[in-house]
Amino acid sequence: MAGLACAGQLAAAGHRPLVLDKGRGIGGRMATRRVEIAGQACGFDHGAQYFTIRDPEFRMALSPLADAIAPWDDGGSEPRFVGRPGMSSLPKAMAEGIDLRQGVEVLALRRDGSAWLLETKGGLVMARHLVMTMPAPQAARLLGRDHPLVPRLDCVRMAPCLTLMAAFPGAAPRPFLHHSSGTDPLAWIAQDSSKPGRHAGLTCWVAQADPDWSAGHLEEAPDSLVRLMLPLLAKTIGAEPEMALHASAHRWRYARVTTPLGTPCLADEDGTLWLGGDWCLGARVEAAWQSGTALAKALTRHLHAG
């Protein structure tokens, strides 16, 4: 969210940016896991389960979007929304007349003169502005320890998340849309099934645990994920474990900002590097808007200032 906020931003402005983006699915937490079950496909919003919307500005920039997202009406106690049919379906729809490669990771960097050399397994990409919104701590071990900013990561912290995606029968329990709790295991249950645009054939969960039970299971297989989250699910909605018809697991390493940096971005001396993303502000999606926008909006002044 934060790359792409940046990258249409500077795309408005007139400029070329080039998105690289090392997931085979745009959006990053922003994400949807599509399967086939049954002989029906199927989506879970295995990251980010919703966004609100309190800026004025980020609603004028969602108004264009508007066949990408949806209201989830799920009793909460300010409106909600998802991308439609997917969560990815929003990113998806910012990427649009963006230069962005995909599968692509950066391996390592280094200044060169004037430019930035970021190397791939694809080849060498050089970049006279480079502007980094992945999680802070990949941010800061792709600078290396030497670089002056990284002190500034320091302080940012983020949490696991480990999740589960399960499918049951339609005739399955549907006890509520979503469910939270501080005590349990897995601290948010989601009826992904229910939010718009979704299929409705069976019965999708997606249960996430909290950051302590996450951190302490991050290193184990999927498989064995499963077989220690999915009993809880199925507890907790009232069905049995073997109704299931579809379960994996997904491990998030930095999942959720708890401690954030406080100011929107980043930038060194010279202003050829920019850092941002949802950890400079807090764990919402509009706040990896916001500092997005932010970034744009600097390295757009620092340009037209040069």
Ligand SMILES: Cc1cc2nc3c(=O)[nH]c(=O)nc-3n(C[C@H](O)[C@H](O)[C@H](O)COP(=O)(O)OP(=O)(O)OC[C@H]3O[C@@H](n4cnc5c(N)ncnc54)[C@H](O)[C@@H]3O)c2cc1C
Contents of the next structure:
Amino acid sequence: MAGLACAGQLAAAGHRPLVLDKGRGIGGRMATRRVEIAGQACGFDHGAQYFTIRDPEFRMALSPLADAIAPWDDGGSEPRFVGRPGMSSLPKAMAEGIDLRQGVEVLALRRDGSAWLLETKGGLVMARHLVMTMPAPQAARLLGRDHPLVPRLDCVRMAPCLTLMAAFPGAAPRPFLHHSSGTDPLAWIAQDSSKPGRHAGLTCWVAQADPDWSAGHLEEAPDSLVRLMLPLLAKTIGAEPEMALHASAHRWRYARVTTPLGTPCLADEDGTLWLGGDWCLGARVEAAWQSGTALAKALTRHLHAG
Ligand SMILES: Cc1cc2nc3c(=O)[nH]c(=O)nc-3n(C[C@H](O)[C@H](O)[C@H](O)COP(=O)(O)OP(=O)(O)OC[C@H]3O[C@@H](n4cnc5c(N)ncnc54)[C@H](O)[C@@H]3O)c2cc1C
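Right, the form predicted on its own is done, so what does the form predicted in complex with this ligand look like?
Entire complex below, previous chain first.
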């Protein structure tokens, strides 16, 4: 979200940004896992569950993308929105017209004269200006301990989240949201198939473990996570684990910002390196958009001034 918001606004200002993303699908943590289950194509939003729109500028930026968004009425007091037909539909729509290379992981960075050299498996990429919008700990690792911006990145804290995706036959009645408190390891359970535009033949659930449980089980294999998490989900929704037609787990090592930086973006002294992402402002899709937008505005100002 931050990278695409930034790239879209740089492109609108007449620049030609190149976006490199190590992910196979577009959207980072705005993710949709597509799975074929019993001959039916199903999707799970296994990252962000929904987003809110509080900033009028965010609302305005989303209006041309209305086809990729739908309200998700879960009975809460604040309107919640989702991508349609999957959460990743919104970043996919934002990526249209942007030069985006997927499956390209930046493995190392270095300065070479006035340029940045990015090492990827497919070769070197050279850039005059570099914007990095991955989670703060990942950006810090690429920059190296000695980089002057790394102490700022070290102040940010992000918690992991282990996520279970499971499908059961038939339709399930509402309510479709469950927030646990206290000792239940599953902090959030949502009936993903109740979101607008989703497949209706099966009931697809997404369950997220709380940060402590996730941290304690972070290195466990996906199969073992399914063995632990599926019975907990089944118990809450009143099903038998054996009835599940599909169950898989995903590890988000840097899922939710718990201590944000408190400023929308960072730049180095000569204005060639720019850093942003949700970790600047908070654990929300909208915060990521705000950071990406702030990056584009600041970088555009810098380029015009130079
Ligand atoms: C389980 C979960 C539930 C959530 N629920 C909600 C919610 O309900 N509501 C809400 O508003 N927010 C929620 N969030 C948070 C929300 O998803 C994030 O705030 C937002 O999507 C972050 O966007 P971003 O652009 O900052 O980072 P990301 O989406 O993480 O994007 C970073 C990108 O950098 C790429 N990358 C990383 N390293 C490299 C590299 N070396 N080379 C190339 N590419 C690289 C990644 O592939 C990724 O695409 C949730 C997150 C998770 C994980």
